[in-house]
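Next up: a single chain in structure tokens, the form predicted on its own.
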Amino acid sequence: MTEPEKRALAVRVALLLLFGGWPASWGQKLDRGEEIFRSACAACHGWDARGQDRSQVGFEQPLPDFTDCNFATREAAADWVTVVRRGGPARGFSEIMPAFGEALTREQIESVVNYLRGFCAEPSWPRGELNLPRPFFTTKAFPEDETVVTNAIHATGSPALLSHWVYEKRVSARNQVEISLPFRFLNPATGRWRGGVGDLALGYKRVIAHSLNTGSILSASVEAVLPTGDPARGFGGGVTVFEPFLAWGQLFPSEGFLQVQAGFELPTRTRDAPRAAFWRAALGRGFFQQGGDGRYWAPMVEFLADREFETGARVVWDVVPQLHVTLSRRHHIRANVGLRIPANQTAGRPVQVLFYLLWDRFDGGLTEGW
């Protein structure tokens, strides 16, 4: 063991002995987050929460800067509580972070977590609690750094595999840019498979308002769908379409949530594609295993509606039951599985089996956090 590793181990052991050796009445005296932080955390994380210099603590890995709002606001408080209670490995982070679950009560841990989150002094950053589980079709209001690959397989009608790749990049507290590209593999009545690229979409999102107190977040977005696919082969619409929309997320008690999206499809040439309005909603509830420390599950149901601006047109409805689940301990790799079921106007609209894999790139690489 190298000398820096010995010093790092000594710090961890000292912290654990410090908490384990003091009488139970000591824990009752530390009832404020600031007191707990200064007594238990500042030795490594620094009095200003920027992290002690590595030469002082002996860690090769740099410590996080809790004053950096881009870092400090990303995750929900529940994830931070898990790391404090069970240590860094509980969420796939370094074992340098010890577990304090036996030394501090849950209330004390929540208190110090709330204190830590106060080091971000910029209120424009939405809190991670408002980053709700991603449905298949209803756009989230929260800006993210996600890569998502969604696949749909026709369960009825002509065989087909539809794949949709999305890359999202958060560029500031409230803004996000996005690029998405569909791929289609079709087997029409001729019995011969054919594949191709669909219409490329470029998007921009901005958070208009957010409040952790009310559990609400509202964003405005616009997408430009470009005719990069071949409409003659069934891979594109053949016309540029602009899609402005609003996205709203709402937290409810007991881990319930609602997400709503509403907007318009505005083609540049209406003779090639009709204008339309669409609205989508996803209602669900989240569940944690192991008392909040384990895997996260979120059953949801989406309702999709679309109506063209043509005389006699009817609203087309779909229902999408689904189950969202975290795969990695860090919760940055997730999956979702579900069905898209036409509720009316069923002629020519197949039932689809849906599946996606999601990677939150900000939280680590594909091979990290397992």
Contents of the next structure:
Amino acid sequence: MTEPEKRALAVRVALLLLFGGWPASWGQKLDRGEEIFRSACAACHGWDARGQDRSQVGFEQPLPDFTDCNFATREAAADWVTVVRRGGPARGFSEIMPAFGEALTREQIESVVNYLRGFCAEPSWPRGELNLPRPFFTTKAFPEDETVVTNAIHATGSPALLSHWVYEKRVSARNQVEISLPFRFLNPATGRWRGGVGDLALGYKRVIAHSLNTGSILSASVEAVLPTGDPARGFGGGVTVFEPFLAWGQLFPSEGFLQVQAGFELPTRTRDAPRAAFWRAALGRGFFQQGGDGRYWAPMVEFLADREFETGARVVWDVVPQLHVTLSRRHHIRANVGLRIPANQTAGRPVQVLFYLLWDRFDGGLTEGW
Ligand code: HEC
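Same protein, the form predicted together with heme C (HEC) this time rather than the form predicted on its own?
Let us now look at the entire complex, which starts with that chain.
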């Protein structure tokens, strides 16, 4: 055992003795978040919650800075409660972060987590609770650092595989930029497969309003879809399209949620593509395994509507039932499976089997946190 490891062990043993040996009534007195933090957490996390000096704690593992809003607002309180109750490894973090589930009551843990929340003093950062599970089509209102690869396979009609790569980058409290590129592999009537790149899209999103009290978040976005694909071969629309839209996320009690997106498709040349309006909604509910500490599942159903501005055009509807699930312990790698089912105007609109893999890059590397 190296010297820092020994010291880390000594800290942990001291804590264990401290908490393990405490009479329950004594622990109960510590009901204020601040007191709990000072006696149980500050030795490692520092009085100012920026992380105690490495030479003091005797381990190399970097400590988080809870005053850094960019870090401290990302996770929902429930995730921190899990880490404090069950220890770092419960969410794929270092085992140096001890488990306090035996030493502290749930109320005490919630109040110390609440106290930790106070260290980020800038209200412009929307809280992680408002970061709802990502549906296939309805854009989230929350600004993200996610990479998502979505695949769609035609289950009816002529065979095709569509793959859509999205890279989102949060640039500040409220702002996010994104780039996305679709790939298509088609097997038209000729029977020969061919592949190609579709239309590249650039996007910008800004959070307009958010409130944890009401459980709401509203964003405005604009996307520019550039004609990088070859429409003659079946890839891309052949015209630049601007898509301004609003996205709204709403939490309900018992882990229920609704996400809504509505906007316009405005091609620069209406000769090649009609103007259209679209609106989408995703209704879902989250379920945690192991009383909140385990995997997170979210069954959702999306309703997609698109209407061209031409006279006589009808609203085209799709229904998309889907199941979203966390794969990694840290919940930063997630998957979603579903079906896109045309609900009307079904001619030439195949049923699609959908699947995505999502990586929240801020929470860790692809191989971390399992
Ligand atoms: C023995 C040292 C130690 C003590 C005591 C300790 N922590 Fe930690 N804690 C850590 C370390 C180290 C990490 C970082 C783990 C990682 O990044 O892998 C951590 C991480 C965390 C995180 C996770 C942050 C994230 O990245 O999402 C939370 C929340 C947390 N601690 C809260 C607390 C609270 C509350 C207490 C007191 C009840 C406490 N810790 C006591 C060492 C400690």
